[in-house]
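Heads up, the chain below is alone and in the form predicted alone; it's given as structure tokens.
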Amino acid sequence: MKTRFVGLGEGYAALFNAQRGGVLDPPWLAGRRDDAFARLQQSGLPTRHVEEWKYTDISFLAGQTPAAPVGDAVAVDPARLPMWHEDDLNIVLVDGRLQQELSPALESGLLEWARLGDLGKNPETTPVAAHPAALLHAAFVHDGVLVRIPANAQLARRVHILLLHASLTPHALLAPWVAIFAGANSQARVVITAYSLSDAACLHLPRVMVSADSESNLAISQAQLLNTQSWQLATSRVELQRDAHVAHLEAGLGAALARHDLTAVLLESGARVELNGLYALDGKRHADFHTLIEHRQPNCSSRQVYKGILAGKAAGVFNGAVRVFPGASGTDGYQLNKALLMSREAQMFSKPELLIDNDDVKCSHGATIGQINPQELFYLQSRGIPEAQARHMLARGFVEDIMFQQGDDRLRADLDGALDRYFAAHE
């Protein structure tokens, strides 16, 4: 018989024993941490004979033996990070845990926030998923912060929330949790950055939750370029409320493995989102991205778009799904993922699904996996450029129009830094 589910080994508990009896959390969020972590030990881990891990494997950190951040950590100088911006909003979180005196924007009075242990009552609408990735977070939740951008509010400063991996500590969980909240009639540039200052291995495992108030216009970037020895399970939400707008950016460039569990649910008509993302892999590096985008109401619409370029042994996996519920006529859905392998070994699952309950709809859905266009690369070599040369360019213009879709320079140059570093580790 195929094993479905792995139970976790007793390091998890003897850590969630340990830092339960040293957090003074609010009754709402114990009670919270105490049911994730029964169902998780309930339900253990998937292995790929469960059809939505097919692709990924995670089973092997059940046998891991997780450890809190603490002892050594490498000195944090947000300053020198290559995508740190001295006049941005900036808020950072360190192993997990807010540092107001790092967190600038905390006292720049253009921006309401609390503090996750601070808060009166579960700022999240929905029950945690019983999904491996949301449950472990919330049984292992260290800290996190809430940001509200008041509504009417035109921010011109974009608001960077930098989640920082330094502990020394090999196998450390980090389990740091943002959520932005856009007022309405607001307008702002949100960044989230993942960084790894440590080259030691660490599980991360992000909560990223996202509310857009009535017309409020939010254009949001999430970059992931934690050091190749570490694994990420990210869960995401975002909820579009009358005729708001989301713009979603997210760059997978870093983690030895990688899954981001994305859902956007347009609750109100008028509501707009996009999705775009851009990943580059190597060796044998892992990354899944699983989208959802739910039409609840009527004339919402939907576009996702998905690049990638995989390169050794490398593997990427994009399962993206439109759901359209009854009564959401004039739903507008689009989505598009494509792939470049760079080696024969390299490989790309791709599967999108298109899940619609009303005749009144329009939506698409499509996938391209190939190689480098022959031609493409013999007419650069015709000009005198180098092979090498010639497919890295090849395979940046196939992934760099996602940069241009939220028309932030700023993010852009960051962008573009992360995959010189990426192409310069091949030549």
Contents of the next structure:
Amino acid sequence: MKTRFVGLGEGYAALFNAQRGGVLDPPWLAGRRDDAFARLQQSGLPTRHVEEWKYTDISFLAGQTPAAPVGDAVAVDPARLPMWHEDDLNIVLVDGRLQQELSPALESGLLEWARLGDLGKNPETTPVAAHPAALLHAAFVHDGVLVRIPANAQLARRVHILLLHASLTPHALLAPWVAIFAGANSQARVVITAYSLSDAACLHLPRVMVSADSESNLAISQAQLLNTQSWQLATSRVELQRDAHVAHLEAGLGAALARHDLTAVLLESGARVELNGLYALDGKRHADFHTLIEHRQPNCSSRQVYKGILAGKAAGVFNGAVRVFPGASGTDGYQLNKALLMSREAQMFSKPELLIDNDDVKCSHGATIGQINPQELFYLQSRGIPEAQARHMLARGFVEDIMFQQGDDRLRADLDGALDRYFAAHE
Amino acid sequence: MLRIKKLKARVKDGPEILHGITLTVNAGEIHAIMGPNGSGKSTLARILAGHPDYEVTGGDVHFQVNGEWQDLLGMEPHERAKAGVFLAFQYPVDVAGVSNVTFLLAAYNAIRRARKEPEADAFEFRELLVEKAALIDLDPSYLDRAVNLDFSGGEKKRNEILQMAVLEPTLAVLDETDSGLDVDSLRIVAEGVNRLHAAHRAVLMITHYQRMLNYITPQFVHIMMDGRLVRSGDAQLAHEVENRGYDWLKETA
Ligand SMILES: Nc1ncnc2c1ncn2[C@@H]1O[C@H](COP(=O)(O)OP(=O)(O)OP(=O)(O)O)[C@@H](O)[C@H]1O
Ligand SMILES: [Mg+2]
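Next up, can you give the form predicted together with its partner chain of this protein, since the form predicted alone came first?
Entire complex below, previous chain first.
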């Protein structure tokens, strides 16, 4: 018989018990934590024989001994980070914990905020999903920040939430939680960056929850810049009310293995969501993007474009599901997934899933897997550009349109810096 | 400056296309190559630039760099550009996602580095580019557009001339840069070529039409047929071809 799940090693229970004793959880959080861990212990972690995990093996994590991020850590001076901008509304979490003294935005008066542990009730509207990343997060969540953008506010400054990995402890388990609540008719730009200062491998389990109230307009960007030893299992949920608009961009440029399950729920009519993604992988790195868009009400639109650059023996997975509920007439859905293979051994697995329960919908999807066009390459070389540089320019050009999606020059420059480092590693 | 001797070449794993081309181009000279469709003109041009589709099966090509003869065929395409060879493509390639200015800055600095000249920063380079673009009547907005993407046929040709003007090669190989141009564009492109032309540079232009030669006067005109240069002469030969076609040359081949 094929083993579909493997039991969690004892290290998880030990860490759970140690953490549980030390955390001052409000009752709802403690209950949620216990429940999630019990479920996790019962289910274990999936192997590749589970359809949802067909291309991504996380079962090896079950045998590891996760550690608390205590002990040595890299000193954190956010101002020295490449993506730090003094005039952003900066909020910093280090190794999963909110650092108020490093988060001047909290004192700015422009945002309402709360710490996870200070909340009287669960801000999440849905129960913890039967999903290993969601369960792991719920069981081990350390700390988190809830940011509320007041109704009608138009934030001129970006909100930048940095999830820093500083612990030098190998296999540190970090489970930060971020919730963004955008009030009705508000407008804001939020960037969430996961970044390793440490070279040690960590298990990063972030959860991001976004709620966009009616007529709000949000640009949410998630940049994953962990070191290339680390593993990330991320879950995000974006909920949109009437006529809300969310432009979500994710950039997966780090980690040895990264899986992101991103769900967008169009709860009321007139909501629009865009999910754009870009990623760059090399070596034996692996990234898996699972998106799910739920069209629950009429006249909503969704658009998703994911593009990846894969070098070496890297593997990418894109599984994009669009679900149209029976009442959701006038749905407009578009999905495109493109991969550029820079080597013979790189691999891409792409699977669209359209689950449509309504006749009056317009949904299309496409996927392409290609290589550098030799004619374009020769054209660049014929002008004096060496082959490696020409290949990088073409690969950079491949994701160019995604870089511009958020209309955020700062983000683009930061991602360009990360892409430059990625390309430089292959010269 | 360029010495092609008995050059034979084929498409990789394909039939032989060039059956022994011999041609010498000296500094300061302008040569034109004419010939029927499919005779091998572009193949010769692409081989000079180092296109990977072709394999040289005989002969050699030498190119003079700072007075020294070098084996052109042994050089990578980017090295040839750095040595001073420029090919204006018959069909310029469009490159999505890479802007004209990004592309040209990379090329310009690669060549500057090779010449041990200081590299330009993006700001000064844009000034240079705007100036050069004005000379060929190309709107500055084209500089920020993706290379050749959605450019009209004539705009692509002018963009080739812009690149040539920026990179200042010593040997410009122009493959039908005059094809598909309206009269004004033809004049602008020809002026661009004439501006570049100097005693230490040479031009090898492939064309089907005598009219380009009204603006740029070649000292030598060569006729290529079926992979061979069958006749060479002065500008008068171009007129003759225009009037009589190529059939009368077949016997001499
Ligand atoms: N990359 C290639 N692959 C296959 N065949 C090729 C290739 N390049 C050239 N050929 C063939 O070689 C011959 C010469 O082509 P070439 O493009 O050099 O002709 P040309 O003289 O430039 O013609 P035109 O005046 O139409 O531009 C043609 O028969 C062409 O089909
Ligand atoms: Mg041709």
